[in-house]
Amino acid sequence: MQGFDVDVVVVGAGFAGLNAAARIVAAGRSVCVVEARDRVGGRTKPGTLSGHVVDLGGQWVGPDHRRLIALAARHRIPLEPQFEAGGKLIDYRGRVRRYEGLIPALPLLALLETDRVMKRIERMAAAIAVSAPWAAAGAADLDRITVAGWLDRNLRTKGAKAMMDIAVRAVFSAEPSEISMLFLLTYLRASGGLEPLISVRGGAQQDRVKGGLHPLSERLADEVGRGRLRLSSPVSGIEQDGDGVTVHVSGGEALRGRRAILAVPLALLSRIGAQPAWPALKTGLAQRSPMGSVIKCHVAYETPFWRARGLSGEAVSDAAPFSPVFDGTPEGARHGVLSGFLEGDAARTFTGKPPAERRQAVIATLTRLFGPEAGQPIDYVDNDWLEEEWSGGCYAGLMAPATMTSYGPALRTPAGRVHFAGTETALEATGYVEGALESGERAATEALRALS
């Protein structure tokens, strides 16, 4: 019998298998996290902006995000609000509107039928255990169509239609002919509805970590101890026997451990060699489970303009690439930013192309959307997730018709002597780093109970 290096092998550095290591430190066992990447955070990035440090990832902190709230507080690292006096901007069919509220201004007709459907999906969601969302009444129906499809059928008017396309395009960085109803109402009562996943007071855009999200991640793996985080160690493989896992590292190392967690997107399980394989329904779920497509973009300006004219910042469109926008201003600073998202399909049209042709199709936009003092920009930064070699896109993994109910049940379930974590498992703030968290500390207490 081979000796043992660690009591756990933790394959991923960002918030969930992080969140897992302290804890299983925290329990008295030994662990050791190995991350592809030379950083810790996973899909929180940083990045800088006319001198200001920018969230080039994950960067949102709802008021139910108790976890990450509770590691914010931690670590004295305070929260500031997301900015939303003012007036939003909605560019809808050719024209840019100016509205209050949640829902934009539309047709009295499209109006009445955004808020019709909006409830209607909200009550549906609410019959969905997140636990078990296959075994839900009519499952197999709402896992057989695309949102899209269900749209179609359910909608009349071509405002209420445009709209929901900007709400499903926002939360999941995805097309809605590209998901399931299922996961769509699944993923929405993770984090309590519709409403709160669009909001900013109440919702999950409300606060933002002053000086960026990622340092948090920087203090979790403080937590975890400097010493236990192997970086620029990608994981080939993965043995298992009748005692441990062996974690086989490029370059030639191996790592022996009783138990192992993989906290790394589901997309990327089929990079990770198995011996036994993966099980089957675990394959098929990875296979199915691709990430959602996003470049997230910073725009600085001499001033925040906008909020002069009465403005938030806040901005869709049903025709821009660019979209949605918020007011990224760093709290105190002197300069002006608008952050948003290229998503989906407009996400795929400018993934891999040169920096600054993506610069100018999202000056474009915001320039329609809030005049010519959008068009004389100081810097830009951007990201392109689809680039990113260890996450392959983001939020998260998304899942096609057919998948939940037939291989969903794999999702949470431990796969011999590994256990799964990720913001994609998780039960709670799906998508969210808070969701990250929440699975952490689930595929911990797992390994724990195994161990003991």
Second form
Number of protein chains: 2
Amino acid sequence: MQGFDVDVVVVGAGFAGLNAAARIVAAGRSVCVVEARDRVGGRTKPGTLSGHVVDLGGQWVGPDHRRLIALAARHRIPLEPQFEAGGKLIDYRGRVRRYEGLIPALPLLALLETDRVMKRIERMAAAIAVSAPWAAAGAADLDRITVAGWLDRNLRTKGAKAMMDIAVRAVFSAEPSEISMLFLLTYLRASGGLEPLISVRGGAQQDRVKGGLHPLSERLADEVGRGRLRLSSPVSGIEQDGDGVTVHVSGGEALRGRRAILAVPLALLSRIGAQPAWPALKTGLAQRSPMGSVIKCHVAYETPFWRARGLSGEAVSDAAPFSPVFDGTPEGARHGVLSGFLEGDAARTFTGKPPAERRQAVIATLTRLFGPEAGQPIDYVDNDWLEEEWSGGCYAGLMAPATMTSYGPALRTPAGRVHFAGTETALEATGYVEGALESGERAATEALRALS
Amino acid sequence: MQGFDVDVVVVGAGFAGLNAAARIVAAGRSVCVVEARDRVGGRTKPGTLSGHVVDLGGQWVGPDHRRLIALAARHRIPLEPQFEAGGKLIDYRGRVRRYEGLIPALPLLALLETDRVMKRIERMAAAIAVSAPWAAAGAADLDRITVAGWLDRNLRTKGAKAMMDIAVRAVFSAEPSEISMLFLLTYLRASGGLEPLISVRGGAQQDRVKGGLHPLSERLADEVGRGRLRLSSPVSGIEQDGDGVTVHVSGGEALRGRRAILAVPLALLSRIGAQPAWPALKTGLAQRSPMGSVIKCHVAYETPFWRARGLSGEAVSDAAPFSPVFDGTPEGARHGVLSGFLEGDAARTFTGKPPAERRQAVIATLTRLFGPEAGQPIDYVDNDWLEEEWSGGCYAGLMAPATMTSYGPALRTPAGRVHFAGTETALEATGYVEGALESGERAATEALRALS
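Rather than the form predicted alone that you just supplied, could I have the structure of the form predicted in complex with another copy of the chain?
Complete assembly follows, chain above in first position.
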């Protein structure tokens, strides 16, 4: 038996790992956080645009994100509302139209059907328990088909299909053909439904953190204590024995703890050799948890010219690659910013391409949506999450059909003395920073209980 | 610039890697094969049952498997026919029935529909080019849905649904809900259709290798040259520069080659750190290539008692976990063997369980199918491929919807100086040992061309 360096070794310094570590420190136990990157924050990341900090990753805060709101409040960092005054734009079947409210202007039948299917999906999601979606009534049937297959079966109008495709891409950074219907419903349920997820006011895009969301991970790291963090330390293996866990860091160093918390996306689990091997169902789940595909882009203009024309900056397209778009102007800035995403197939088309090519495609979409003024940007920045080695994609891990029913029960199950965190394992706001915080809390509770 | 240890470093000593290495040696170039396991053979593996060698992994040889047949002939190892004389059994809706031919005895409507849907699937598969299935007519639609979703839409009778479920499980070691319809068609196309894949005579189960298929990998390793093999050497990273490739082996050693061939399942790609990082579409594909789920089991009896009753030993079930079953009796043996599989959900139910529990479930199925004599085995052996760290499952990597159209073009694309082999990348007999051999040939050709 060897001695212990700490009570708990946490792998991963995103919001999940940091929150777990902060909880463990607060409980009077010792902790060390090991992180592959040279920075904290995981899937949040700061960038610079026209001299201001922008979020290249996670950005928005919803009114239900109570842990995230409390973290900002604790550090006296104010939230600012997402700008949403004015009309929205939709590029649909070759024409750009203006609309108000949640659902775009569509032919009447398409409008009625969109409304009906959204209500139906809300009802279906409400019947799912996030803690055990595989036990829901009809779970097997819902997990046999893709969202695309379900929509094909249940929608008649092209308009409603286009709307649902747009919504799914925006929420999951994936095509409707990539994910299981049961997974979609479970994910929606964890955030209170579809409407909150695609809404600004009252929804997941309601607020931003002044100065960017990323710096909150720095504050959380301060709470943990900088001396307890080891950056630039990829973990190569985890060994367990009767007493504890040895976490091997690339380069040869090893840390020994009584317990470990793994707070990395499941898609990266196989990078970490395990002795004894990870349980087969955990490995199978990791093989079946691909990350979403997204490139986040910000474009700066001399002024937020769309506001002067009564537009909110919010826009979606059924064909152009850059969708959805939001007003990303920092409060108090003189310049204007449009922020948005290349998602699913669009992200896969543009990953690995030169940034100039991406920029051109993004500006072309904005020009199509907002007119020639959008063709005169003063700055541009983007981040290709598909190329981030230590995320493997964003926003979150996805589940294709059959994964949730066959492997879901392995999601939060510890492997011996190793506990699992990460937004994918969250019961609330899965896929969001709030979910990451919640999962860290839960994993810390598990580890602390085991220590006592 | 450093010197080179060899022209080509091959990672993985399954049939794909060994065949690539043999080709490179035959071309007068130098090679080194690095293998994580302490043995060659990959997804083939020898076991012992009643004093005879049995295949715990890949086992059968079809008449189209010309490379595999040539390899056996080269080493004067005879093939023996899979025993198939007599009636077959189907356990369907609670009753065990006997039948002859390819399609079991079913109610007339179910029989007609099974015949019709199989012919339809054969026609659909025939329209696919294996080299670029994503370019086939209707590819996007076929890749939007699972096989389960397609069957639900296109079948009315319970009997035909049960038959297709049984066939899909047997061919893919997966549930129909796990895989994309386009993937299924492509896989069938690479082996000439569905009927050859589920047939004994004239199909993929026609022959076995006397003494087991696994030893052929030993002969192939002899062809490569034992001095060129490094067993028990997991690869931790691959670095590329302007001149060549450095393959880092766990423990610190490194091998330098002008080119490398990676002949491991894509599901294991993320275990191998890369500098520069793997291209994003390769990583995305690797995240979306889960391995099938299968536990292979052999049961020995005093005699092949089913033969005396005019049964071939072939049996399937729509409910019991152990299906399909074949006569696995070695030619010339006095005892009898029934060999079969726990596949898909059944494999996931029994992985991690004590072998005695698996044995009990297997014997119970056999007793249900073949009567009380099946309850008196004299020996039992199984292999849980879900727990094999260096395979991650079997028989092969699978694709859920949207994977083939979004990531398929990355399948065989080299990453700089690294080429990709493995049965998943094969254009012929994908998923089989024959496909592994073909993929090794193709990767060797690529590497040799680049060297010349």
